[in-house]
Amino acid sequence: MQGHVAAPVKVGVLAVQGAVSEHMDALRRAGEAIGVAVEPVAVRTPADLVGCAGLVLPGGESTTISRLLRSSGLQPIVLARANQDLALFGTCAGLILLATSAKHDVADKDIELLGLLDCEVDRNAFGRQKDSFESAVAVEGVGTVPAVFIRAPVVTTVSEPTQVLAKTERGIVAIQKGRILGTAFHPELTGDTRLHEAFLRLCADAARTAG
């Protein structure tokens, strides 16, 4: 009798803007690295999110992403499922949207924060596009990873139960609460898949909860 083959873990990437294909590729490679079958899905509508154990909120322009989350009808579903059976990974602008509060160049923008990570972020704290750079960052539980910072935010304050995973001389750049992960940098733009591997483990846990 043939052995049972586990169904792929379905993981969405919010496909509004940003490095969507890069995240999807990183998820595939991360799955191969840890022996987990992954089905990356581009998410634009609530129907696309059905069956997903996780959702990546990629970088881009936080105002645009926030507007599209609301106009598509995705925002209330993401908020409801985040407290039940959905893992989330926000990178750069995605981290901003997951925060409970933000300062500098936010009050006058049409940005509605999701409030899922207990933190305050400083939007564009690392400067403009021309100030982009790559650095090595030590991430708790993961190791030292290459990190690409592009118009990146920085986390200025964190409250429990959200935990700090990584800091630089400029401030906090990676945090986690349960199955919700946020980084100020872009791990999908490097060849290192360890953060995506960590996220896939959170997705697998979410899938077990849903099952």
Contents of the next structure:
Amino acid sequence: MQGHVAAPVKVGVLAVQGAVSEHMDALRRAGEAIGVAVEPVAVRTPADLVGCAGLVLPGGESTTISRLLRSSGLQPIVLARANQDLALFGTCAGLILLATSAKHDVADKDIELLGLLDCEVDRNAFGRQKDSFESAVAVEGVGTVPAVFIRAPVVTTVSEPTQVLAKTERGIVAIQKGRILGTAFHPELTGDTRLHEAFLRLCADAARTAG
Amino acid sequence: MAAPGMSRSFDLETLRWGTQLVKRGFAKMQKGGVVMDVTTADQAVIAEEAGAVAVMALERVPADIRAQGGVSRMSDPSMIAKIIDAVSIPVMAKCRIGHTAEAKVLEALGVDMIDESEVLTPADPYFHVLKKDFTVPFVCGSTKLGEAVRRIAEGAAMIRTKGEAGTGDVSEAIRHRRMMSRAVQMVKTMDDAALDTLTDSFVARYDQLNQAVLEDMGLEEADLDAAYAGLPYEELLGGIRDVLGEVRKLGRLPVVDFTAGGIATPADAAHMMQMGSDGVFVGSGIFKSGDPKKRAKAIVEATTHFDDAKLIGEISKELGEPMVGRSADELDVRLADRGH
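Form predicted in complex with the partner chain, following the form predicted alone:
Once more the chain from above appears, this time first in line as the rest of the complex follows.
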């Protein structure tokens, strides 16, 4: 950071459905941890996204989130700004939406994949809710973080230029391409903010690009 | 709780299922959504297509249970299994209050969340299911703070208002939400001593069995160690006190808090969201209406965009016949009085 006090970085959380307030809290806490002023914004309409350096696609039901992403008119704007001046972080359902393909066809579930991370995802890969679990996962460049998997997907294959950040016996659970981050688990449900800190650095980077 | 940095890899030794974090986390993924009652696989598909975050599988919706009377029990597992196969969203199902064996069957079946529900005929007059013992998360109904706190202390991962199911009359749901919000406001300003007193008052409900036995035996003192189906009294007290501490700190329930019971229109759903509800359950309101597909979709949209009156007006146009309502004041049986 330069020698002056920076204006708060506006970071959006797609607020149609799911763990929205948890992500907003995690972003605030992550900002405090690394000394960056963060202004979390609940994004429901294209107007809400104006001025945001990043957008979190939270966990929830992927069908519900995908449909509302389209009906709100946000989808084309997110697609246009991704890779340019918008950092993205998808967790669980959010990761599914960022993927290029899904193991089992999702078109009949009315899910439209954004295709921003070059990978194939397998929805509900661990089974039903009784198979959901918490564990710890070693994430490259971040460290070992507590991870909560809730009816979680896994990434089955990844292709360049998307990179694997965390791999487990059951599959890949964290990936990144440039300023786009995806995890199969829910960092927003734990007290550990290191993944949100990493995302804020990507947001700051995107904000600089936007000038 | 996972201890950061303790585990070096993701392996079987570090895996934990059914923890409080995992169960409450599941409920958090439902926030801002609509859970719809369905009685067939076809209805479940309609609900999923309309954007429901989950479906509640049951043989009869509350309006029919109310009309037909009799004892209402857990649904036929084969019917629940068909619904599980038909959709990819989570499937919930109901067990009777206190009926641990029904709950175990539902868990084994792969249901994603169990609703210990007053809509079915209560099985145990004294105790609810000890939900901490389960891997699968539970949602429970409540009419006021004491009930909600007891259910959370027993392990519920989600609370919903009881409302008055099967009526299409939202007034009882509003009553319960107002009761809850006002009580939470009061807890926020309480000091430790006041919270301890409130804990004693909330825990007293568990003593009913002891009191009944004492009366029968003509004695005056109870063995409180057997307060809750084998759970020591001290543990019960500590659990209630912990939940109340969380309520005071957060200024809300420490678990996801939905509204249920009587929601029939998009504006009903929006109104409950405006009152601070985390989401809504719609029981009889959808599939007892004239055009379920259209109404289901409209209620989902109204729940998301609850503060956009213009949009709610648009989607409320020509929805067809709403379910035939019954005023909660005219009922012989009030489901909300079941449970404690």
